[in-house]
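Form predicted on its own, single chain, as structure tokens, below.
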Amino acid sequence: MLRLNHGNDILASIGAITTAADARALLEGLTDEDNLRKLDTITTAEALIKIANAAVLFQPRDIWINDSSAEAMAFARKRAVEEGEEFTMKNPGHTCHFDLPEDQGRMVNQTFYIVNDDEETSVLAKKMHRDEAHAYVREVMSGLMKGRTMTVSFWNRGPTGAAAAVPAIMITDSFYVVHSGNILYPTVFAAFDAEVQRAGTFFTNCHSMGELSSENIPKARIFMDRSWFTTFSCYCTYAGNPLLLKKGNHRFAVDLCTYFRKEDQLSEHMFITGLTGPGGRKTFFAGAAPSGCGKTTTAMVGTDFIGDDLAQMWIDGQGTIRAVNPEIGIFGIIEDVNWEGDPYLMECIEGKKPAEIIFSNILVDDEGLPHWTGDRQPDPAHGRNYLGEWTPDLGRHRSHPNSRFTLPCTSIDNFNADRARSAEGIPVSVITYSGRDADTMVPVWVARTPDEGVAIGASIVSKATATEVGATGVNRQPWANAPFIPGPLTDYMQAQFLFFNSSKIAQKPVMAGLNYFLTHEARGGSGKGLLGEKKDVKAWLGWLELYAHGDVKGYDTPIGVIPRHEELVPLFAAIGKEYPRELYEMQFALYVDNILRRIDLQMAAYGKEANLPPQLFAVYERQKADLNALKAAHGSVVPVSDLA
């Protein structure tokens, strides 16, 4: 069980400031009159003490307070360019940032949870004892901001007043990080004290890029102190490592929900989007997928886009599951973004619609225009990327596979700003889980019970992607949230079963699996290409929208409910495609041996976990029995015609 405020508070120990008066005295010596006036807005003593202790740790020349005013936003953009962290491009509002070659994704081998003697963490996580982490922060991070400006930003992870939103402080010497955060997070500067009182807590994030060089990369660390909701990060600039409101604070939010808000809240690695169904009704989805597995594409398919990455969920007083996006922008992977699958994004990226965008680690040609792998455009004659000069004959890829774009959601045509900004949250009717699966699961299937739904989430597998430096191979990706679950997976799993089986929920959501990555080769076809296209996503979501309202029934199978062919034909016609019976049979035949092997893999892995909730193995055992009976009757590959 996690205990808060347990063990030595590293930031407080190093800074040694314990009162608001002492904090104020130190901050007065580092801020000019304008910034001191801005700081007067913040009266939460604990926040002021943390800021002062960070200043003692980093020893900056001065402090700049980001109040997220128009002037502050412009100042951060300007300084990011002046400091050389970004450079301007041809289209107005477009800039580009290059990270070091070794700093192109989350540094999984240099990211640690700070733990106490009696504290458990996920078996998938790396951890460091509090004393060792304390020594590292003191010895390596002390004085990293000498001669530089320490910036302090106040952002909210969600709309002000939302039941699951949590305010956070971001301390950094990188104006690229500030610029990115201003795009990605709603300001809470003016309402910080009230939000801290409502949420009962806040998160603190401390980052210094130090002297950036390939030689210093081995010294880079990302620490997450779960007990004190404080992060430390150094010698890195890839936004997923220093901008810790994102995945660092997401981890803290997971802990809050798992241990302190059971059956009331969940913190998920999920998109939120709405689809317009018959009669103009709006049905909202929340969906999990590991990075690089189509999450942003799925979110953008909706008619009412809310968010592409994270979701804070709760059960309201009427028994409705509601969710908010903690962010107001997108930090998306740009590889394979193109007009066919991502028209809303492409309008912004190509400058056809005005938008503020920060590109990272792409190819920029001599005209200042962006290029990336998978954009389906001809190579430019010359340009530069994060490795330096680029020409087609160098034989180098255009962009890193984890190249990114950061832009505000308000620039996207299908963004529903009113719903996204509402503290009431979005009513969620459908929950989806997906990964990268070439040969096993069908494109869409629905759990028959909440327990089966939790089991779908627990069973996600995916190929390792470029988002994680040092990760290789095919990985289990439970709930697509496993890299961000600090405690034992069994604790998180129990929280999932409690939430989705809660008697507080008036109408249980549809819980479904999605798989866009079946290949022709694995399903009896020719070639190794995917057995589908990006735009098919709208058909799969469309079927789930109809299912959620009882408009389609599907076929009952051992893995859950799958669509009937006739239910899908009009949905494909709506996206301008025929959907022949032959393709349907290839996609939805049950490859029983493959599914059984997948279940056995999951059971073997989860069998190593202590205190596993029995509901999971009960689902697996029931599915195995039904699949073996189906195999005995129809063989190892069961066509849909045998399920009718």
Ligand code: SAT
Second form
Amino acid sequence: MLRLNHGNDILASIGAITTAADARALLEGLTDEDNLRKLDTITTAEALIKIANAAVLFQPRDIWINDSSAEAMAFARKRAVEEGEEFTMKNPGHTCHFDLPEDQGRMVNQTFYIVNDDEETSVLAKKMHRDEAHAYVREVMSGLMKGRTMTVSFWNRGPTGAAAAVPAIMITDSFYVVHSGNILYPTVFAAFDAEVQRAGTFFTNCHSMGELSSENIPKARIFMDRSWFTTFSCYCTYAGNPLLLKKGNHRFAVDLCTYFRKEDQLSEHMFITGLTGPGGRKTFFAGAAPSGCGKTTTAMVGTDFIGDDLAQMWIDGQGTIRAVNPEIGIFGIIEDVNWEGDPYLMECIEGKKPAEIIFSNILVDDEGLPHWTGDRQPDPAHGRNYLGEWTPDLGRHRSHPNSRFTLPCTSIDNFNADRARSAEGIPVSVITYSGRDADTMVPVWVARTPDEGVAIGASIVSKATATEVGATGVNRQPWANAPFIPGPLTDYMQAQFLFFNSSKIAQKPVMAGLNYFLTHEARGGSGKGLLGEKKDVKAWLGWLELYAHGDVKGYDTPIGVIPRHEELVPLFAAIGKEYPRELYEMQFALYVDNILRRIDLQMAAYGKEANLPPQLFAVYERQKADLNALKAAHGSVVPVSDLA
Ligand code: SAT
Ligand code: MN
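So the form predicted on its own is up there; where is the form predicted together with sulfoacetic acid (SAT)?
Next comes the full complex, this chain leading.
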């Protein structure tokens, strides 16, 4: 069990400021009149105390308050360029930022939860005792901002007033981080005090770049103090490491939902998007996928894009599941983004549409134009990327596989700004879970009960991607949220069963698995190619949209409901493709042995966890029995024609 405000508050104990008056006095000494006046807006004593204590820790030359006015936004961008953290490119509004070669993804091995004596954390995460982390912060982070400006930003994780939004403070000496945050998060500056009152809490994030260098990378740390909702990070710039409103605070939001808002709220690693169905009806989806597994692409397929990374969900008074995106921009992977699969993004990236974009770790040619791996364009003759000078004959990749673009959602053509900004949230009726699975699960299948749906989320398996430094192999990726679940997985799983089985939900959502990564090789074809292409996503989502409204039936199978061939044909026709029966069979035949092996792997892994909710094993046992019966009757690869 997590206890808040428990154990020594590291920031408070280092800063030693305990009253708003003392905080104010300290801040006055570091802040010019203009910034001091801005600070008048913030009266929450705990917030002022946190900021002052951070100033004692980091010892900056001065403090700049980001009130997110147009001038402040422009100032942050200008300073990022002046400081050399970004450089301007050919297209107006475009800049590029390079992270160190060692800092190209989330540094999982240098990321720790700060724990008290008696606290359990997820077995998948690293933890550090509070005393040790305290010593590290005091010794290594003290004085890191000497001679520099400490910036303080006030952003909200969600639309102001939304039931699941939580305000957050970002303290950093990186103007790239401020510039990124201004694109990715809505300001809460003027409403900060009211939002803290409403949400009952706020998150605090403290970051300093220190002297950035490859030599200093071993000193980089990312600490999450769960008990005090405070993060500390240093010697890093890859946005996933310092910009802790994103995954750092997502972890706190998961804790809030798992321990303090049980049955009422969930905090998920999910896109949110809407699809227009027959008669113009809108059906909204929220879907989980590990980083680098097509989450952004799936979100972009919608007619009403809302978000590509995170979803805060709750059950409203009418029993509808609602969700907000805590962000207002995307921090998207650029590899393989191209005109065919991602026209909305390409319009922005290629400068066809005015947009403020920060590229990171891509190749920029001498003209100032962007290039990246998988852009389907010829090589430029010369340019530079995060590794230095680039020419085609150097044999280096153009861009890191986790190189990114940061872009405001308002620049994206299918973004539904009115819906996304509204505090009432998006009514979600379809929930999807996906991973990178070459050989086992079919492209789409639907759970028949909430328990089966939770089991789909619990059973995501995926090939590692470049978003985590050093990750390799095929791994279990429960809910695609495991890297961000601070407590024991069983606590989180319990919260999932409680939420989706809640009697407060008027109409249970469709819960489905998605898999875009089956290969020919694994399904009786030849060659390593994928069994399908990016644009097929629209057909899978389209089928789920119809299913949610009872317009298609599918076939019942031991793993859940799968589409019928004739139900998919018109959906493929709508994206200009034929959908031969032969391809359908390759995609949807049940590879029973593979599925059984997968279930056994899950049961072995979950079998090691204490206090596992029994519903999970009940689902697995039933699926195994049904699959074994199917195998006895039809063999180990069961064509769909045998299921009908
Ligand atoms: O590295 S981050 O988690 O910030 C980016 C992402 O994959 O969503
Ligand atoms: Mn993510």
